[in-house]
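The form predicted on its own is given below as one chain in structure tokens.
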Amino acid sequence: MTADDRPKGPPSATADSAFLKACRREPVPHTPVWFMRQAGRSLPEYRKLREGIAMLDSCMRPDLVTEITLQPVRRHDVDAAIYFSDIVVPLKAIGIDLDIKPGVGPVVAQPIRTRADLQRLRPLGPDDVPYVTEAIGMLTRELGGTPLIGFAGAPFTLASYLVEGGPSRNHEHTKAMMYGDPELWAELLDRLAGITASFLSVQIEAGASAVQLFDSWVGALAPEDYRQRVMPASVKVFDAVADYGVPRIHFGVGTGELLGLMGEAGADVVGVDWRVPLDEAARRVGPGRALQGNIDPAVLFAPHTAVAEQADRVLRAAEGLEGHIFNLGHGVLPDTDPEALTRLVAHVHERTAR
């Protein structure tokens, strides 16, 4: 598909939603809300549906993906759905031998450490992920005017999993490659940027109204390392999907020192974790971009009065922003009471009704 053939902008059914208006920094009827990792995690109906089904298998079954994505929308009345998948799905789709182990996370059988290993990272095409196209088609029919957010893992975070062989606290092997063999590192991230861009394109062409790039581990880097060694790959991803005209969200954890650079990479919306107040985040990001966030997920374990107080603190910090999407500062914790999330959505909608 050429740039001229690409769909321009989000589906018309969702274009006037509060979520997309906030992404575009337009006036909204209320501050829109959605939660990272809302599709499952804390919901008993999700756990029941997933019984006996491995995570990656559930990501490749359109019927399960559709139902899991819809569950929190029905329960919480959030303003957007997030496509149920995992950041390693495109890597699995191109043949990387990996699995998601309960309690551990993605584990790669043969880590990528040499130039020869790069040959395993072939380009991704729509035929590699037909279940994504099918699931998004099913979802957009069910969601109607509620936007669907597509997502993918950012090149740095995918590289970290591939090089380390799994989750890592210190990213020793990743940084050793980044500093010790910068040419290999740059080629690795460039290949991953191409795979990620293709995965996002499939989702947009199937009907996603916006996309979010998750860079979960990039907070491990100093700003100058991010600028020189990571940002070019993120720019490549955002540039590749720019012509679609859908909002692009960029989120990382522990990225307070990187917020300005993450915006410069090409995001329309910058996600902020709970460590930086939104008014300060706006100063760091600069004008021309909306912000998303940023209540601490652990706050949801406190009584509702305390949750409401912390939500109001976030909303006060967001006053005067060009655009604001209320979210957690990271993902929903598995033991969160679903009712706490439902009450939080209602509270934000009520407090910000215009």
Ligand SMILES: Cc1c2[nH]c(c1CCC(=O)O)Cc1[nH]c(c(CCC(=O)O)c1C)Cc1[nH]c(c(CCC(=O)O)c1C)Cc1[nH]c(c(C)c1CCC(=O)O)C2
Second form
Amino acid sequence: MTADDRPKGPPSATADSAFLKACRREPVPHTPVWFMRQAGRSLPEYRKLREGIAMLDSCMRPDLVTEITLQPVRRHDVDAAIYFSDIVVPLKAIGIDLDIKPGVGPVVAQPIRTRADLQRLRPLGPDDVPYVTEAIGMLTRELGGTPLIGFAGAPFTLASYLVEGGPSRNHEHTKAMMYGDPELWAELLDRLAGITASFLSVQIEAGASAVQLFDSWVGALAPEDYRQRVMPASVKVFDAVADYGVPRIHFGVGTGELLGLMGEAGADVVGVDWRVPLDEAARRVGPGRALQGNIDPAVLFAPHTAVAEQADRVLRAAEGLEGHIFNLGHGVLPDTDPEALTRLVAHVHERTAR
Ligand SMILES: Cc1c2[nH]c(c1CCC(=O)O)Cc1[nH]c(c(CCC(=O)O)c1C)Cc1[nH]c(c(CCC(=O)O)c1C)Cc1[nH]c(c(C)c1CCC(=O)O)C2
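Mind pulling up the form predicted in complex with the named molecule next to the form predicted on its own we just looked at?
Next comes the full complex, this chain leading.
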């Protein structure tokens, strides 16, 4: 078979998975479950593998990426894998001098603050990230029918790291640019949208069967500012990958007031943190989109009976939804007992088996 007659889209076992069905709002055999940050420090097998290897170095090694991505799938029986990487990997790939400091997060050597600084944000192509294509090829072979979710950071969240130079509570420099020099801000976001769109396209072309855009810190914005100053860039990202036909998930934290707009930006699935019950989130998002979420990650530190109770509360709120993917309201906290996650997956599968 030549490349041209190969069937388009994921193989049928993957296409028929509960996860992709829920994304498409089709009936499912059980509610699919995966966890943001399911790979990582909560797993002893991850900590062992990462010993002595810097985070960003591990992201550039297809053998490690493949093994780390598979670890939570083997252990927890989750319904999807998420590609092991980080939101700053495409920025590193185009030559931005940055590092991920343990216990801190991404730190940028020279923050982007002026028009001249923008020149450092050149477009990204597949040749900048050969390890992504290689790792995803290996992964899709290993995963069989389990779908692989690709991901990228959204323009606002990436801009925040670049402009602040690192993690920030108040996003002062970012907002100073957004309000003080709207033209420079718009150009920064537009460049980041191009980089993000290319990075997602590379992942989809290599075999990712869904993508998630993480706009983790966008909840810091009022709806009108989001609509005018950020949403156009996120729309550009979603539009750029629309023709692939893979589900597009859009997630942020503290986004209760933004959920409708985040759906409108072009998402097929809207991720919801734990602050808004899913039935209320569905009213805010409107029809035609699935929802993902939303148990509080800190609940996993309570005994299993309490975790199960909270999971049931999420499932009850999700009863009337067109499509529901069970997840946490944000990433797995590093000190979470992995056994609690395994039991939660089993509980949701059992409760929702149809
Ligand atoms: C904001 C953000 C980042 N990175 C990411 C986001 C968006 C998701 C979110 O809101 O949580 C995305 C991300 N980063 C990582 C993944 C792995 C895939 C998965 O979900 O399993 C994903 C999806 C690996 C990682 N990314 C990082 C780790 C920890 C580093 C390590 O294990 O040494 C992992 C496993 C580092 C990182 N990178 C970032 C932070 C805040 C940190 C944590 C710093 C720390 O507490 O040490 C930036």
